[in-house]
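In structure tokens, the next block holds one chain alone, the form predicted on its own.
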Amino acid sequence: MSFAKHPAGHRPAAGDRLEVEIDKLAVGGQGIARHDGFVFFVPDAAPGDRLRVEVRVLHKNHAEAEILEVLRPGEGRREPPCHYAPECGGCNWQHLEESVQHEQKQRLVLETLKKFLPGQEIPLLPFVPSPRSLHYRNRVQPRWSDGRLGYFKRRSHDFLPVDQCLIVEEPLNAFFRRPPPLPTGDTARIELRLTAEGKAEASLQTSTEGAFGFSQVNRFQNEDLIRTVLDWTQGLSPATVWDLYAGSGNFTFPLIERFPHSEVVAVELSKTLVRLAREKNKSKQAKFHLSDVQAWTRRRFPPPGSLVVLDPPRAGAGPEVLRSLAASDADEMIYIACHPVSLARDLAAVLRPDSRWTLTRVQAFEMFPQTDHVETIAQLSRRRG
């Protein structure tokens, strides 16, 4: 097939082959290239790559393309440390040097916030790398098929058997080498996890939540997150602390220690996680409530002078929750986010031109090395006067 040469602005067609250069990476991990005024999204690309690609899917304002050949690799492209990486759908950024992963994540957070908060100053602090870039995950959900564990191949549901996984903590690799004898259907999802005591466990995942449905998978970087939240609350003396999407108390218990004379209200929808938190809780000042956060904030406002901490799942808290909190007399909000678009959308619900709130600081963390995912903490303060 000949390589297409379009006049400027001409729409490409599916099946066209052309040469492009990758400018940067997008939310979702794909490379962004422009050719004859048209935007292309290219998986498995690196910034600075010169590529021969084929157009696969055409949309109204952009196209999806697949790499046929790397003509000139970008400076940050590398040989992936895992030999399964070219096929495995688990880690989409192993082909990038870690410094490039950090740079791209910092840029994505900044550009996403600027897009949703036009005219706002974005007080972005330096990026925080993970203490470990490999063997950091304490929980993972591989597939089981024909007595083997593995993952789906990239952009497919074809099973790829795996004998080891470089991103899980080493005790969990024992399950890849010798899969657990679980009664399962073909390509069933298995949950592998390390308990708080360091014991490796495996079970059939029967729901999207599971017993450990929402907990930080990188315990090494989680220590930095907790430390940052506590550092950012230095000098505060709130009568009440709200911890929304509290899980089993990842931030709640450190906040109880930080504010021993404050009432601490933790809200979480998972019955399992609330039960675990209540069993652990020895403080009379703290209460763990089983509730949907949106329903909770419809019925209640945090008292004047409160500190509110939110750690919602990937979809975010939602504008309704943020608007309700912004209308209260709380003094401070700290939002922990695992998706920059959800964070930016929710902050935009608060930071309107007439808002009583200001964005105090933002910091991005490497919670998920070798992938495009990034953790971000943002602090909002209520203007005085």
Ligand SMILES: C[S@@+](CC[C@H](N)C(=O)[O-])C[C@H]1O[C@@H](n2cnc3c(N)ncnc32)[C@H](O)[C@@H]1O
Second form
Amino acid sequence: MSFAKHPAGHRPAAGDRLEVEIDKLAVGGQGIARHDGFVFFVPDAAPGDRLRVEVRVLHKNHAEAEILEVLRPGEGRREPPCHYAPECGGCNWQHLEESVQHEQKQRLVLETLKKFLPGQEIPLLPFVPSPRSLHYRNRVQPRWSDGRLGYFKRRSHDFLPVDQCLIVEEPLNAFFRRPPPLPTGDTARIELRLTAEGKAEASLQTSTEGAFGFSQVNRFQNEDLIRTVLDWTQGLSPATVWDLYAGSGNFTFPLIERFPHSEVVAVELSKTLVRLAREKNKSKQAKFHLSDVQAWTRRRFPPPGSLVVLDPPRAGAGPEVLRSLAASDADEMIYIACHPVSLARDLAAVLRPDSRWTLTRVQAFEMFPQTDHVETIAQLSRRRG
Ligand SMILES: C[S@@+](CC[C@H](N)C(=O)[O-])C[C@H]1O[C@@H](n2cnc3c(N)ncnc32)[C@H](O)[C@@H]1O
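Structure of the form predicted in complex with this ligand (previous: the form predicted on its own):
Then the entire complex follows, led off by the chain already shown.
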């Protein structure tokens, strides 16, 4: 078997084998290597790895390649703490030291924002690691097949039975050891969660929203998110606070406490979550509205001086929502994002050259250790005068 160096200037072909060196990791988690002017995306790679790879899929300007052999491991490569990790489709960064996961996420946030906001200064604060890097998830969606729980294998729909998952909070592992009986056929999707009272529950997942609706999966790091949002509102006294994509009030209730004299308007699309929030809400100052945020912002502007908090799903709020908020007389926006590209695209809709808004600060948080996902908070302030 020969591993010829890729001939300079020639496009590689599927099946070619070559040696590459990984520069850095991309959104999506793969390693990026450049070789003879061509870009290769390589899953399961670590920065600094020297690899022998095989080209699998060719695109116009890049190729997807798979590792055949690690010739020289990058500094942050490690033996994954979970022995299922090399096969399991659940975590894609277990082979990286946590410090490297953090460095890569911080860089990804910065580079993504710079790319979408050319010429804009990015006031990026230090990265916030998660209080726990294993056993942090209180909600997870494994598969059930033939009386076992597990996950799909990497890049496949083949079932991998798992007896213990290292990223879930320990009480949920009882379900992996003794899966609940299910009357369904194979590979059903199950949702496991730990309630606020610490009770482990399992349910068949029937909708994309999940059996229980959205909640932050890393309750330890969620406390940092809430604290940060509140810290960044120090010194503000908005008459009105909007909490868009409010869920069951994760940020709304702390905001109600912080601003006891403000009107608080929460908007959320899920009936289940709005019902939960309304049941919990004891204050007269806050109202939870069941609405699509886009429809809401088409009909209403936040009143002058408002603080707007947004925490949209991965796809982001979208430029239309951001443009509408930016055109209002709101004073401050705090955007909590679980995907840096959606965040950057949405910020670009506000931070145009003639914009009345400035990017005050940005901070990235480790919310999903052992994966390439990153949570980011950005604050926008309206220029006075
Ligand atoms: C990332 S979660 C944040 C929820 C909440 N802020 C929290 O911290 O728990 C995004 C929320 O947006 C809701 N959502 C998704 N699309 C929406 C839309 N178009 N309009 C309003 N809410 C939406 C989801 O149901 C989910 O609760």
